[in-house]
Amino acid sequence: MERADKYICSKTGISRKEIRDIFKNGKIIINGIVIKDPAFKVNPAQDCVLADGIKLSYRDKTYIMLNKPDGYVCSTRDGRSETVISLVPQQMYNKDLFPAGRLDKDSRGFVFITDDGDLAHRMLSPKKHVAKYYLVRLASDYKESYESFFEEGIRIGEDEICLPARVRGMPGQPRYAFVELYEGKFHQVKRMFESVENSVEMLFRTQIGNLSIDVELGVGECLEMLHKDVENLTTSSDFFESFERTKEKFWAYLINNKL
């Protein structure tokens, strides 16, 4: 059992002071009854709680797929820019959510948001060999010579050498490339292409592990994930299968969203 005000605060991000006012105004309904006492005890796993018209759903863990727009940072707090957490709808929100992995402020696509630290560790650890996939638009035409540089472990700084990675050009689109990484160094994809004397104009993460972003998910929208999909986040994937999947699924999306 848990205090109603504490539970609602954890699930909505509403401040304790605001919650007291909502109770006072009779806008908290628990199991069909208006409750005005913030200290009222609830069982989150069993009780139906409506807070100012928002139905709060009990979840042991929360798993969210976000189609990140540019302009947002992958952080829980940032004093200068809006964070991806601000895009999570209130009905999915809880105070323990965090983005599992980074995507640059000006990059787009699949960001996984959760409150499951164990799963995030399994997904992000290079030792677990969970790949991330990106579609990029380059400033200059793609060259096949990039492939050997990436596979050998490209140098992106005096003391920084990347793990072996894969890249392929997209057929019929000379300035687009598909990249597979097993790590996440700062601005890594951009720095890798700078090392081969090219630059990235647009970066869109299409896939984590063996799970692709839902192509029907609008920019800035969130989707609560099913457990069978969550399992695919830490499942090994095949580069060439992922490449073919991207060709089949994403061209219309890219055109419609002017990527």
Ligand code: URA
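If you're wondering where the values come from, they're calculated on a predicted model, not measured in any experiment. Residue numbers count along the first chain shown, from 1. Here the rigid core means the biggest group of C-alpha atoms that line up within 1.5 Å when the two forms are laid on top of each other. Compared with the form predicted together with this ligand:
- A displacement of 2 angstroms or greater separates the C-alpha positions of residue 21 between these two forms, with the rigid core held in common.
- Superposition on the rigid core between these two forms places the CA atom of residue 10 2 Å or more away from its counterpart.
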The other form holds:
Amino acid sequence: MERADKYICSKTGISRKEIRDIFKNGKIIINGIVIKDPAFKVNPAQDCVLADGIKLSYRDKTYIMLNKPDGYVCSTRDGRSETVISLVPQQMYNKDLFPAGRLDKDSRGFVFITDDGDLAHRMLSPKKHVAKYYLVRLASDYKESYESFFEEGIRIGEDEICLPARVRGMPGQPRYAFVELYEGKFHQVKRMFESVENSVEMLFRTQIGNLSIDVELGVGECLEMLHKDVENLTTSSDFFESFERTKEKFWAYLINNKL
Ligand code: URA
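Previous: the form predicted on its own; requested now: the form predicted together with this ligand:
Expanding to the full complex; the earlier chain stays at the top.
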């Protein structure tokens, strides 16, 4: 159990000074009853807390799928550029949110934003074997020879060798490829294609674990995820099944997200 004012401030970023007025004005509803006492005790896992019309619990944690646009950085703060957190709408926002895993500033697609550090760890640790999938547009045509280079573990720097990865060309799309990775080195996909004398013009993350980005999600839009979808983030996936799924959705990605 914790004090309602402290809990609401931590979930919303509202200051301790402002929250007193919000209570006084009858805008805090807990389990259907207007509560005016900021010291009222809540159990976030059980109580339904509405602050100024925004539902903060039943659920203790927040899970968001973002379709990241080009030009935003995957961090909570950045002096120069806008962060992906600035794209989270107010009703989903709390100050503990962070992007679990990074896409480059010019990369697009599925970014998972949460305040659940344990789940983020399960999703990101190479030991947990959660795959990430990317659609890339290349500067030159795809070559089948890339497949064995990627599977053997490609060298991308003097001391940097990648874990075995998979790649396939998109049928009928000579400059598009689909990549599966189990780790996230700095600019990894771009450097892998540079090692085979090609380069990445556009990178779009389509899937994390067994969960694909919602094709209906517009560029820069967020979606609060359902529990069953969150489970799929850490479920193991099959490369060929994921490839088939991406082939089916390719035109939707192309039209909705301007690949
Ligand atoms: N690999 C890259 O090179 N960039 C990304 O954003 C993600 C993977």
